[in-house]
Structure formats: C-alpha cells, structure tokens
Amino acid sequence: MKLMICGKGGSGKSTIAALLAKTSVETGNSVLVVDTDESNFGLHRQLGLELPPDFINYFGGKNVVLEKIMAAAPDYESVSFFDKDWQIADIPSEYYSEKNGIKLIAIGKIHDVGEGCACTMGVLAKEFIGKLKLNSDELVLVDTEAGIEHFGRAVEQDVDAILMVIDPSYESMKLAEKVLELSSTLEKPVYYILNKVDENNEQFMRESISNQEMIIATIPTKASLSVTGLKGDEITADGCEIESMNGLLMEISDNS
C-alpha cells in the first residue's frame, strides 16, 4: 500500500510519517519513508535515522535530470528515469537510511543558494512512487512538501490513498477543502487525521469537515510529542497515538 501524506507546514505530516512508520513495523510491515519536502530536514531525525544522500543523485545529480526534462519539451510526460519496474529491495543501499525494519529515501533537498527550483524532484518522485510496486507486507509512505504544489506535479497519482492531516487552524481548514478537490479529479480516496487535537477545539474541526465519515485518527495535543520534535529527537509511539495509527491503517486496508 502507499499512502501520502499532505498537510499545511507545521500541521504534523513529519510527525505522523514517523508515528505510522514505527506502528505498521510493529505489525509486521516492511516500511518505506519517501521523504520529498526539499526543505525538510527533520523527518529523518524523528524517524531516529541518519539523512541519506539524495536519491536524485542516483541519476546524475538535479542538473543531469533537469537537461533530460528540458530536452523533452514540451512532452514532459515522455521523460523516464527509469528502464523497469522496481522493488523495494532495487533501491541502491547507499541512498536509504534503515532502522528496526524502516527504510528512508529523501528524493533532494534544497542545499544552496541558487540551485533552482525543486521541478526536478517532483519529476523523479512522481515517476518513482509509480515504478515501485510493492509485496503485500510492505508499506510506502510519501511525505510531502507543505501546501498543495506536489498536485501540480500529479506525485499523488499512482498512490492508494491521500492522508490530510488538519491541524486546529483555518489555513488547515481550506487546505483541506482543496485537497478534497484535487484528489477527486484522481479518484483517490482522502482521508483526514485531526492533529493537535483538545477538548476545545476537536468538536469544531470535526463539524468543518463534509465527510466526517473519513475521519480515521485524531492525535490529541500532547507535550511530549513537542518537545520531542522542537529538540530533533527520535519520536517513540505509545498509548493514544498508537491505538489511532492501528485503526487508521486498518481502515484504510480495508477499503482498499
């Protein structure tokens, strides 16, 4: 199964990329972690694993890449990075991380002034996520860049299901609403994960959405988790925050 992840900057995707990643290997899974935020450099930390090369490099670097989409204008859709299909177990093990049955790739990061734009990741992305196919114990998780723009590059469109986590704030709200509308024009399901959640708040968040039925995991407001990700520690998933990712995999098992 893979799964993305989506969400406004600061609303929790890194965090629940991390809390779904060490519940599914407790279950059994093989886990995946596709860190494509350009600018992230936490999700690594969180996770308890070193920052892998970028994956881009693979391929030549973010200028060889560029030169070869470039070279196929204005049909981008013809550039292909890759011969075949891959695995899991293809992945080149000088460009993951691993730990305790988790594996982290990081497509690129953004590392100097004037680099360019992040088109180039996306690109790779996208056709990556629809190469990889997967046995039935193995789990991909995309985190991605806040915002929406990893639409515009259609990342999302050879994943199962989208995860939009909400955090208790009205940018969080619209995002919301627009990744609904994305996500129907590819016919994937979106499921929401209310996060920061509290007894003042977690009422209001549940009546702002439509389908309140797709509600699947809310992760109260916790300190520890906080303060975890403010020092760059690795996050430990116990109590409440695992019993909500169990069920949120589960539900979206079973409808897949």
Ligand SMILES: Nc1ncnc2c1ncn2[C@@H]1O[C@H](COP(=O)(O)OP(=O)(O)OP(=O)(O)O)[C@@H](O)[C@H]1O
Second form
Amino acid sequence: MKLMICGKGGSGKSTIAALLAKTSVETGNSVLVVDTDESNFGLHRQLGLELPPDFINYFGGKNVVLEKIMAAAPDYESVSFFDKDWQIADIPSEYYSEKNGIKLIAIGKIHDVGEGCACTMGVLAKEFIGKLKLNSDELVLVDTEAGIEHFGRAVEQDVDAILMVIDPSYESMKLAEKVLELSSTLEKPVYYILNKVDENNEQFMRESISNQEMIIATIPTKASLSVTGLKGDEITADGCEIESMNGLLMEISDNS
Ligand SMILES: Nc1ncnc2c1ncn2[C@@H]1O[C@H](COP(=O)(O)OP(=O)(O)OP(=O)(O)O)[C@@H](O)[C@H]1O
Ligand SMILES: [Mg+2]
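Follow the form predicted on its own with the form predicted together with this ligand, if you could.
Entire complex below, previous chain first.
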C-alpha cells in the first residue's frame, strides 16, 4: 500500500509519518518512507535514521534531470527516468538509510542559493512512486512538503490513499476542503487525522469536515511529541499512538 501524507506546514505530517512507520514495522511490514520535502531536514531524525544522499543524484543530479525535462518540452509527460518498474529492493543501497525494517529515501533537498526550483524533484517523485511495485507486506509512506504544490504536479497519482493531517487552525480546515476537491479529481480517497486536539478544539474541527466518516484518527497535543520535535530526537510511539496508528492502517487497508 502507498500512502501520501499531506497537510499544512507544521500540522504534524512528518511526526505522523514516523509514527506510522514505527507502528507498521511492529506488525511485520517492511516500510519505505519517501521524503519528498525539499526544504525540511527533520524527518530522518524523527525516524532515528541518517539523512540519505539525494536520490536525484542517482539520475545525474538536478541539472541533468532538468535538462531532460526541458528537452521534452512541451510533452513533459513523456519524460522518463526509469526504464522499468522497480521494487524497494532495487533502490541502490547508497541512497537509503535503514534501521529496524524502516528504509528512508530523500528525493532531493535544496542545499544552495540559486540552485533552481524543486520541480525536478517533483517530477522524479511522481514517476518513482508510480514505478514502484510492492509486495503485500510492504508499505510506502510519502511525506510531503507543506501545502498542495505536489497536487499541482499530480505526485499523488499512483498512491492508494491520501492522509490529510489537520491541526487546529483556520488554514488547515480550508486546506482540508481543497484537498478533498483535488483528491476527488484524482479519484483518491482522502482520510483525515486530527492532530494536536484538545477538549476545546476537537468538536469544532470535526464539525468543519464535510465527510466526517473519513476522520480515522485523533491525536492529542502531547508534551512528549512536542519536546521530541523541538530537540530533533527520534520518536518513540506510546501504546495509545500505536493503537491509533494501527487502527488507521487497518481501516485504510480494508477499504483499498
Ligand atoms: N500531537 C502533537 N503534540 C505535540 N506536538 C506535536 C504533535 N504533533 C506534532 N507536534 C510537533 O509539531 C511540530 C511540527 O510537526 P511536524 O514537523 O511533524 O510537522 P510537519 O507537518 O511535518 O511540518 P512541515 O510542514 O514543516 O514539514 C514538531 O515540533 C512536532 O514535534
Ligand atoms: Mg514535515
């Protein structure tokens, strides 16, 4: 199963990607986390892994990828970097880091001033996700950059479902409406995770979502998660979180 995690900046996407990865390996799955966020450098630390080298370098680096994309203009859809389908086992070992059944790849990060836009990474991420063929015990979690730019590139075209993380903010609720609209165009189910909830905001958040039956988890504001996030430490899920994440994965898997 391939799941894409999206939401507003700081809503908890990477935290939830790490919690899901850790929960899923505990139930016997192999997990590949795909970091498609070109700006942030926290996910590998939340997973307790080294940051792997940019996967885009395997294809010659950003400039080579960009030249290939530009050469295909205006038929950008014809650009291809993979000559065959891949399995997780085909990812060259120097491009992932791994611990306890979780592998992490990072499509590419912005490292230097003036190095160009992130479109190259989006194009590569989209094709990679599409070309990746999974065994039944493999889970792919795609952690995205904030917002909906990835929808503009249709990076989610080949995922099985979209997990939208919603924190208690007006922007998150508005984004949830937009993501629902975009996901229905792509014919992808969108599930909601309400994060950082408390007794003052949960009801309002629930009532703001038009299809409430798709809310599959709520995670309270937790001091432990907040401190871990502040320090850049590895996340360790407690019993509550594991139960919540496991239920979420089972529900999506039963419906897909
Ligand atoms: N349930 C929670 N309780 C307390 N703190 C949380 C919770 N969920 C996330 N956080 C904290 O909120 C901050 C943002 O979380 P995270 O980095 O996962 O968000 P993100 O959506 O991936 O952000 P970005 O858009 O920048 O990638 C982190 O410091 C994290 O520890
Ligand atoms: Mg993040």
